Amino acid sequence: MDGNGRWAQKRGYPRIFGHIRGSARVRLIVRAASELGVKALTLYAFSTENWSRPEGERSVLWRLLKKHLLREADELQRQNVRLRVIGEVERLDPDLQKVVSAVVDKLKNNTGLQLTFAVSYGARSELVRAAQLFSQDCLQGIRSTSDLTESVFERYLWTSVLGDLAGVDLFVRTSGERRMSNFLLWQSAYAECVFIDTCWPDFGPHHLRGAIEEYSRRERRFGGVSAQGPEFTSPHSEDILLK
């Protein structure tokens, strides 16, 4: 959800105004995702790198997150949305941690859209943490190094709670930036990426629908061969390969 600050500055407002406007878009997008049949939606709310931002800006972001959770809890309950929060949640203010925990607990039995907020999250930190946890289990005799496979390693990631929905199918980034910015790197190994020039405060349900339609037109091969075109055959294919 990128571009809040730039959206505000372009209009002559403080960056904080962009975050306020951006937070209001979350409800629209969550509802639209549910209506479109999306099973899991992860919103990148605050990265580990964002801790370097000015204290005043961070303070506003935390107040907005707290306000949003308290205000939307009943609506999410009505929509049968389940909420999870991943990241270094222990770095948050204790009062905010209590609010997060209470809302997550309130919605824990819902079976509709699986909504995840990535807060104080960084994919590299997630991978390091997973390696540390696996190593600890090895030292305690719970695991052996020979146990390590991709599926085993995934159990140590924050997204393991999503089960089969942990892998990213569609990655959408707003504001025109063309990079992953340390978001779900393991889970996005075969994600289809859609980059949208619109900044997050102007991102609406029609943008989400357009991204999903773009995704539906793509062929996901996962390293395999296209099923649409003819296979490559040549009487001299061995010569070509040898050269």
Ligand code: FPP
Given for the second form:
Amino acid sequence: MDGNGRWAQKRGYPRIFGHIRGSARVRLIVRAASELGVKALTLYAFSTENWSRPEGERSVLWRLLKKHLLREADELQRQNVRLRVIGEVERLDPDLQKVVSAVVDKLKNNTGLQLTFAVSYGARSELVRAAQLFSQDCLQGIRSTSDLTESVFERYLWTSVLGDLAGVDLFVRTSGERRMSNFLLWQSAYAECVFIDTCWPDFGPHHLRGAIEEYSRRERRFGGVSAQGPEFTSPHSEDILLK
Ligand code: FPP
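Follow the form predicted on its own with the form predicted together with the ligand, if you could.
Let's see the whole complex now, leading with the same chain.
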């Protein structure tokens, strides 16, 4: 959800105005995702690096998150949305942690859109933490190092709660930046990336629909070859390989 600060500054407002409008966009986009049949949506709300922002800006973000959770809980329930929060939740203010747990708990039986807020999230932290947890299990005899496969490792990631939906199909970044910025690096190994110049406070359902349409035109080969392509069987193939 990038570009809140720039959106505000371009209009001569303090950065927090961008966050306020950005927070209102979350409601619109969650509803649009549900209506478009998206199974899982993860929004990057606060990164481990965002802790370096001024205290005033951080506290506005926490207030917006809390307000959003309290205001939207009933509506999310009506929409059958399940919510999860991933990241270093233990670093949040205890009062916010309580609100997070209460709303997550309220929506826990919902089977529609699987919505995740990544809060104090960093993919590198997630990977290091997973390695630490796996090592602890080895030391306690619950696992042995030879058990380690990709699918076992995935069980130690924060996104393990999403089960089969943890892998990212489509990665959308707003505001014209073309970086991953430490977001779901493992899970995005084969994500299709769509970069949109619009800042998050102006991101609307039509942008989401456009990104999904763009995704549906992509050919995902996962390192394989195109299903339709001609076989490489030239009578000269050996010559070509030897040159
Ligand atoms: C990125 O814009 C946005 C954020 C760091 C905060 C996003 C969080 C909210 C909108 C708060 C509410 C969250 C939820 C899930 C309801 P930026 O400030 O990095 O923009 P810039 O790159 O233009 O400075």
